[in-house]
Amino acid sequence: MKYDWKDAGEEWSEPWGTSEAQWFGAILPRVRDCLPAGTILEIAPGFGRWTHYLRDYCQELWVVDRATDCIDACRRRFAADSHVKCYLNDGLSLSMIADGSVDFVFSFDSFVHTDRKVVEAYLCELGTKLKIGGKGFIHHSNLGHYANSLRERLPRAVIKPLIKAKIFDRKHRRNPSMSADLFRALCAQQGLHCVSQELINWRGRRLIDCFSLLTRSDPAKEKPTRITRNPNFMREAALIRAKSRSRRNGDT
């Protein structure tokens, strides 16, 4: 089914208020090391929620999706930013990007759908785009984490009444695919490092998301992983929406 983009993407930012409040209380805490960067990749834009404010970073920012709607939503969106650069893809290789010429790659809401191969083929890209020391923030799915808990294995008929009664989560089509271990795992066989591994919780108590902060240098040179569980994230989420609509209404 095709999404019809009626909001532009904006809805999803609803338990933080707006986009702008996203962006600044939630995603750039995160990025902020990384920023500014000569040369920004963002993979899967939508409709260029987040390219709006990674554009003010940057000299050259190359946003890249495979689908076509999307992508012609960012080139008019950004028609006058002649640094941003919109490219239709297969939703698995980079051929459009030259190799070793990337800073910073950044991709939110997206890799969260896509199953292993998807992000196999992404990473083994990122392997030889992004520059030596060049580092990444992907944010990507850790269902596959719970892929043998009891709920996994109940059958739909038996779920569905227990998520309507708010027993359990939903899964808010995550991949079951895909986990922080097995990205870590990806990224090294790609000359990947995962400097860092956040696992978060999404609109309910299981922490089926993670955000990924890479660099492409030697594994076997670097530190181990820092891995950090947050289950208050949602916690944070409703934080920022309150503090952004006090400033809107003006209160001190």
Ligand SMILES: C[S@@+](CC[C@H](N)C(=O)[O-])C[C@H]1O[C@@H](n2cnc3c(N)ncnc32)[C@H](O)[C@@H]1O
Contents of the next structure:
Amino acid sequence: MKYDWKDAGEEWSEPWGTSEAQWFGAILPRVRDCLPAGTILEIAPGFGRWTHYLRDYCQELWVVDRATDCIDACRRRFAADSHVKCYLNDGLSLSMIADGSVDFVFSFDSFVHTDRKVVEAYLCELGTKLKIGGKGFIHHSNLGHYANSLRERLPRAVIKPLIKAKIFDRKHRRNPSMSADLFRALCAQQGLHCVSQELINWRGRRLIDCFSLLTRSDPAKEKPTRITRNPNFMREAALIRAKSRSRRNGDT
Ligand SMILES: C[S@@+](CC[C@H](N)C(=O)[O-])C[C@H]1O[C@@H](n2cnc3c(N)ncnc32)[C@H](O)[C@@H]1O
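Got the form predicted on its own; any chance of the form predicted together with this ligand too?
So here's everything in the complex, that chain up top.
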């Protein structure tokens, strides 16, 4: 079924209160060291939930999505921002982007759903499109880490009531073919190095998502990836939500 985009993706920021609270409370602190950047590439922007903020941190912002309705919406929403260019692609390639031209690549809440083939294709592109020393922040699935767990092997009919009873978490359509380990290995194959990976929970207990911070540089010359486990990501969201709500209400 086609997504109706009636709230432009804002609805996905509900655990943080608003996308503004999510950007300033949860995302910006994680990408602050990469900004500002001359040119930013955002992959899979949807209706521009993060484009809206990224545009203030660069001279050029290129956004690429495979969905016509998303690219049309971004073109409308950012029509007044001449430095924002929106491109429709085939879901795999970045042929419209010049080699060695990107300072910072960003993607949030999109690669969590795509399978290994898609992630691999984009990493292959980023191995040439990023400037040497260019950086990236990619939010992707780590569900693959749990591929052999009992939870993933049980039939759907058994799982459903256990989810209802809150014994098991939902998967939130995370892709089972990707994990933090695999992402790191695929980066290395493309001359990209994962500087850090933060494994996070997403609306549940398991660390089914990962934020990978990468750079285009020789992995052999880099320090080992700093890997952190953060089971409190949703607790963090709840705090951000409470804080932004009390700020909106004018509480001291
Ligand atoms: C859940 S939405 C998230 C959009 C946006 N990142 C946000 O957080 O609001 C997923 C987006 O990924 C895009 N997408 C999915 N697969 C893609 C691919 N292979 N290449 C480019 N865009 C893709 C969809 O068209 C959609 O815009």
